[in-house]
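To begin, one chain is listed below as structure tokens, in the form predicted alone.
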Amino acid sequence: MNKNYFEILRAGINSTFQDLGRKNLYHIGIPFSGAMDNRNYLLANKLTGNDLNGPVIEFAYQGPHLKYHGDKINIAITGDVSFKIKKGDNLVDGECYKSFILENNDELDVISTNKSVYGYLSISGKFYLEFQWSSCSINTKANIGSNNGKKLSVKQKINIKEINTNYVNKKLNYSNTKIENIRVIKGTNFNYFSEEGKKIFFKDEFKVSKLSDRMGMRLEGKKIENIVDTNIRSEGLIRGVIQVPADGNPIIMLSDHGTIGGYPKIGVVISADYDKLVQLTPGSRIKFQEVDLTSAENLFKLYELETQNLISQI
């Protein structure tokens, strides 16, 4: 019997194991999956001294309530998250971007995210997980990944096969910021849309719908008129592609997206803005700003440089 494990007292909303995802499987219909907010995922692992590509628990809106059993272990939570740690009769207010030690019978209650969607829980060790195509990332729509491809559930045990005993406390002074405009490059079917439709896409605001999840983000706003064909022969999709179905409301493909689709593509969210995009809650307002490919590449290089700088500060 494994002596180090978490007991799930409350599973939270869409709590799953995630890592960097699966590469080069689009040809068999398998998307990348992986952590939605890549920067916060990497920072969580760095704060607990893990490999940067190690598995973490990703949660949406409300996280899990866990009771720990075993030898002491470091944990860290990243994102904009409220959480508490119960040590006997003492209740400790949690702080994001800071490592904490959990001891036997301590409880970790991840209460909620604050005006954002996703948070990340990392441990100073390795979860006992099965890997599929070199990744533990869970895609609940396809039942792919560890935990039989399913969300975490109440009364489940999360076993830990290895603990890193380096208990140095770590902290990063970092706060998540909002983004005013989501930058995009034109999609392959940009000219399918009327001049008025293109103007609406770049000038008007869109609201994030409640019908959004790890597969896609549905937007609501003025209808974007298609003057060619509202359906095309199914083509390959990538993360960040913005499709416009017949109802004229855009859908942004996210990490668990289908790998092919038959709706015309008006744009693609640049990689540098993806982390902030996925943290937009239902009801948030989005405006799109056009950039060219060279600018998108340079912005991504800057994003990676900023991320590595943050990692180096830990």
The other form holds:
Amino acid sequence: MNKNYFEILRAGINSTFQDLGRKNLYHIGIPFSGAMDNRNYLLANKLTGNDLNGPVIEFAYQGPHLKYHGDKINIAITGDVSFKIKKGDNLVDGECYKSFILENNDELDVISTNKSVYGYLSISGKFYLEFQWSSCSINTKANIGSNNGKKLSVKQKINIKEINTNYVNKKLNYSNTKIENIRVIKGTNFNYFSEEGKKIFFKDEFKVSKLSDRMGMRLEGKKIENIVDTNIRSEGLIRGVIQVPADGNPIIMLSDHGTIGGYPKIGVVISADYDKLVQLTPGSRIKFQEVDLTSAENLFKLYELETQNLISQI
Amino acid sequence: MIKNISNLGDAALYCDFGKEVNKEINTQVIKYFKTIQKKNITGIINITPSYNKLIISFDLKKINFNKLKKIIDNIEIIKLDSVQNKKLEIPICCEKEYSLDIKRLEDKLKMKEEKIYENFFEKEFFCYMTGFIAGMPFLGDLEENLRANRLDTPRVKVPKGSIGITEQFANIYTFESPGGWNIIGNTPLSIFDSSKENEPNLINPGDLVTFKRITKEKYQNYHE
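Can you swap the form predicted alone for the form predicted together with the partner chain?
Now the full complex is given, and it begins with the chain already shown.
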């Protein structure tokens, strides 16, 4: 059977397998899913010499505490994460964006993400996983994906199918930056809101609420008043759409979002800012800043160039 | 026909078929959806049909709004085989613990509970689309007198199997999820099954659905 595996001593708050997600399923109600912070996901895979679209473990806030059983393997963690590696009586402080060797009986304790939400753990090899609609991504709400669509739990085993034995250690100099200004394009229902409401949306601060998860980020702030209709005909949604229900508090759709919604769309977060948006912890204060389509497209090109540049440095 | 195409953010097309919601317009939306799906256009990630809109999201690394808009503007609709619509009967229990918003609806609609249910169970519904959460059917059309807005603040958790109504539509929460519809009952039937990758949805667009009231006892002992 599987001689290489992790034993889960502590599962962490929301530890799941993720990859690039699922396409072409919105019409039956299945969201995109996939790693929330795409750049850190890709970097994790590159650091352990995997295909860039390979499965990794995503964790939120507190990560898993794992005990490793098997042949020598390399691991890497990306994001802004504190972790420790225990080798016998030796406790080593972990460093993000750097690969580490794990040997039989070593422990990896992913203590917490620092001023961010998500972190990524990859191995130099392949996890033993089941795929649904060609993706391992776990959607805990619909119970879709590997591990029966459930988050990892304590005492469970994470089996490893194969280890890349030709692996050499890798490192990248990179640190995540935080943003407070989220750039958005006006939404299709922007004119549903009062002049005062529109002003509040682009001038005032909003606080990220505790009621935020992989589906959506709820914000709190001054009420954004709707003067047309607080409902629209239910229609398709995409990642980054900002809906405002009747209570006037915006909700931003994230990777596991419902595929259809009936609240007016005041704006859409630009693709270039998505990775940084999802990393905002509850209590963070943000502002929205308007950009037009051409600028958004150019900003995405820059983001993509920077990502490719980081990947090529590894 | 598409009346207008605009951008929804930087990575999606928002195709508007007008304000009306009826089966004819919905059929147009479905035709576009199936045509675009068949053409396998590079860069398209998802196509979401709804009552009178079609949203096409794409990979900004492969294509952009203006290029894709040009393609969609000039697309020729393919002929579709007519499909036999399935007829389904969904059992629901309307006891207090399952009909979370019935009292609220009595106030909103100014109608007694018994009358609300009477009207609801008489109706044969048409499935316009599925989505929001996996497999959730959007069923129309409710009679004028049963139309109510969503909750002001959506619930963080709506129980699995809940039947909700809002405006001219009814839906079924295929699993626990956030949501803002007015909940009037719950079904023990499994509406979505992810182990069937080819046909995970029990109810699909075009199907005809009626609801049947069952007792709490029957609900609790229900076997599919």
